[in-house]
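We begin with a single chain expressed as structure tokens, specifically the form predicted on its own.
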Amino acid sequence: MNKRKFILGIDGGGSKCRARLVSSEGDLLGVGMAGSANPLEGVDHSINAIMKCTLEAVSAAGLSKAILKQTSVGLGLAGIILPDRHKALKDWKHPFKEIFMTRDQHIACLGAHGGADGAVIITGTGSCGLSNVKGNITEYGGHGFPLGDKGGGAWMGLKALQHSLRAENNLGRQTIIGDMLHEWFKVPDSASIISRIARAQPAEYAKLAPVVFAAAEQNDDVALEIIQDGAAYICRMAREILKTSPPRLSLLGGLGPRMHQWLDKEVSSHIQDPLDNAEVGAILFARQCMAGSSSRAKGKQKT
């Protein structure tokens, strides 16, 4: 056991944090899951989610946490755009052998295309895109809620609340979203909804996205407009990404399957199913970084 090496792939998203533990040969040993790992909600919050899903994966493998010292980690995190959060995580005195960190859309892209060139659009709690072609990585969106992330679940939930509150005071178009939100929250009035959601994190807003889709299925004009507006933004992102000539483009995230049917045919025709998930992409990222470190070490030995 002391000579064994392990690789842990972690996808730290805005709603869920998932871990996949494999042997150095690539055999799956265990998986784990926790809640949001977005460092914009606090670095300690992010670290707690990372460690929770890690220990769950280790336990599922029938191993002890002592193996973390023999484990290389590929970590993709949402919300590390802010330099102070990135630095704080870089300075974390973690229990692993080493950590290689990048954005969550990067590992998602690697997983979706088997480590080869390609591009992804992610519509989950937030929304973002990434193209990885011939060594050039270009990111799109991903500015975080509420400043950006249009077309994502949190944005959609916020729009639903705004429209329903305006309609209640006859300051906007009538919509069934308001009644559906009261039923969702199991409260009698809007004041109760506001008290529940006013200080909520993005993942809580994202939980309201299904209400918008349910209202759209009943041909509610407001719900249809919200979804169409979000889909139009995702289509604009896709067109920009396609200018980089990626061999493959995949639509990922919890809202991906639902948003796909709202996209323009021109865009939809380019979308292909992902080959694998982001945790696998995180493992591929770790292997790439480990190979790079090994090559640099050999180069220094030769000189």
Second form
2 protein chains.
Amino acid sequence: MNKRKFILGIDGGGSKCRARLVSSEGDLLGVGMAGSANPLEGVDHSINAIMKCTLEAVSAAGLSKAILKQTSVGLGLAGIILPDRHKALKDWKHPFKEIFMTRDQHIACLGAHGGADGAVIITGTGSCGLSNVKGNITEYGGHGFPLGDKGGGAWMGLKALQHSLRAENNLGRQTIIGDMLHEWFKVPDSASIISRIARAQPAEYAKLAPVVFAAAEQNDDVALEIIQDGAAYICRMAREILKTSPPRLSLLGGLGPRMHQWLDKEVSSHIQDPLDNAEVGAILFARQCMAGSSSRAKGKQKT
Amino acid sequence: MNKRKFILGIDGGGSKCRARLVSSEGDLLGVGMAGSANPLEGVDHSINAIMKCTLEAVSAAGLSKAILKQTSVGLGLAGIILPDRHKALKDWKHPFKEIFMTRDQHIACLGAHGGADGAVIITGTGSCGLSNVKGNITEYGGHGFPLGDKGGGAWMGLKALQHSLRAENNLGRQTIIGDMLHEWFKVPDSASIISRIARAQPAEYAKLAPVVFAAAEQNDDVALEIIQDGAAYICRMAREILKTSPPRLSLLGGLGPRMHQWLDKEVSSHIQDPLDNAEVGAILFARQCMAGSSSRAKGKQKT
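Next block, the form predicted in complex with a further copy of the same chain, ref. the form predicted on its own:
Full complex below, order starting with the chain above.
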């Protein structure tokens, strides 16, 4: 038992943190899930989420946390490029054998294309893109809510609320989306909506995205404008990504399937289904890093 | 000394909280200032700011806090219309003789027009309007950042950052405002900007508004678009307000003077200088409430 080796893939996203534990032979042993791992909420917040889903996966596998010392971790984490967050995470006294960190988009891309070259656009709570071609990783958009993430669910929810609040004072167009949002919140007035959501996390705003799509289906002008504006941005991102000639391009994230139909045909024709999820990508990433360090180690022995 | 009566006017805004202590005869005794009193940050936060500037004013007057029991307070507070905040503030065991609360725009309006009927548009960190005509108070916009407050400084700062971050990935137009923002932040890359401002208060975003105006003076397309969009919204608000036939209309707030020149001529022609500030308005409000309750009390004695 002491000699067994494990690999843990962790997808630390802005809304959810997911872990997947496999044996060194690749057999699935257990999975776990926790809330947001976004380092914008503080590095401790990320570490708590990472450890929660890790221990859940270990427990689901019927193992004890003693195995963490035999476990190599691939971690894809939202917001890790922020310099101070990155440093704080590097200094983390983690309980694992080793940990390899990268952006969450990177492991999503590896998962979507079986570890091979490719590109992804992710529209969930936020929006971002990544191309991974011939060793060159290029990122697109992201930047978090409310600074960036145009076309993502939180951006949509905020836009819709802004419009409907303005409309109440006749400072904007009054369309059905205002009533639909009130109905969704189940509150009588806008003051209650503001009270509830003003300082909320992006994931709370993103819950309104389905309301925006539903209003668009009823030809609501405001909803149509929001979605078309978001889709135009995603298309622009796709065109930039396609300039890097990725062998495959996948559209991921919770809003992916809904957003797909709003993209223009030319962009849409390039999109292929992902092969696997981001946790699998995190495991592929860990294996690539382990192979890299072992070949470097072997190289050293030779000299 | 025990028989002296005092009136304290407090302007509890989203960025600053200001107090003005006068004698019952109206002589200025002392002023005080504290940071944001925005109840969106929690009611305790507001109460702390209110008490800090109150004690500063009392101390500046060379008095002790024992006088608070002889002090009637007029308080104009940002976000007070939010139902749960309002309730929590009503339950506050305050140290004053009595306290009369209203929206911060209301006291600003009373101050601007010497306690008489009139209307105001406030563009500072946020943006909002209020008309006070023949006992009818109507509010326009507001709703806080990022849900509302279009045309305010925080909204401008966010818009400018969104544009310049997008431009870096060629997902938006690259104009000089991007360089100007980097220079302002004195950081080498966008990741550092995001790290610093992503979860910042509206007042932090509003500090970028002068950069937007400076870029507009250099004919930066993005800056011009942001300011024109904001100004169009403020003009729309002004036209709605003018429908209530206020005898006077003033444009207040830190961005007021800069925004004025971007408004269309017809709207601009209606704008008059304010007579006094919001703390004076808060004192006028307290006096109106005291006169109201004393006439009600007298009325009761008669029956």
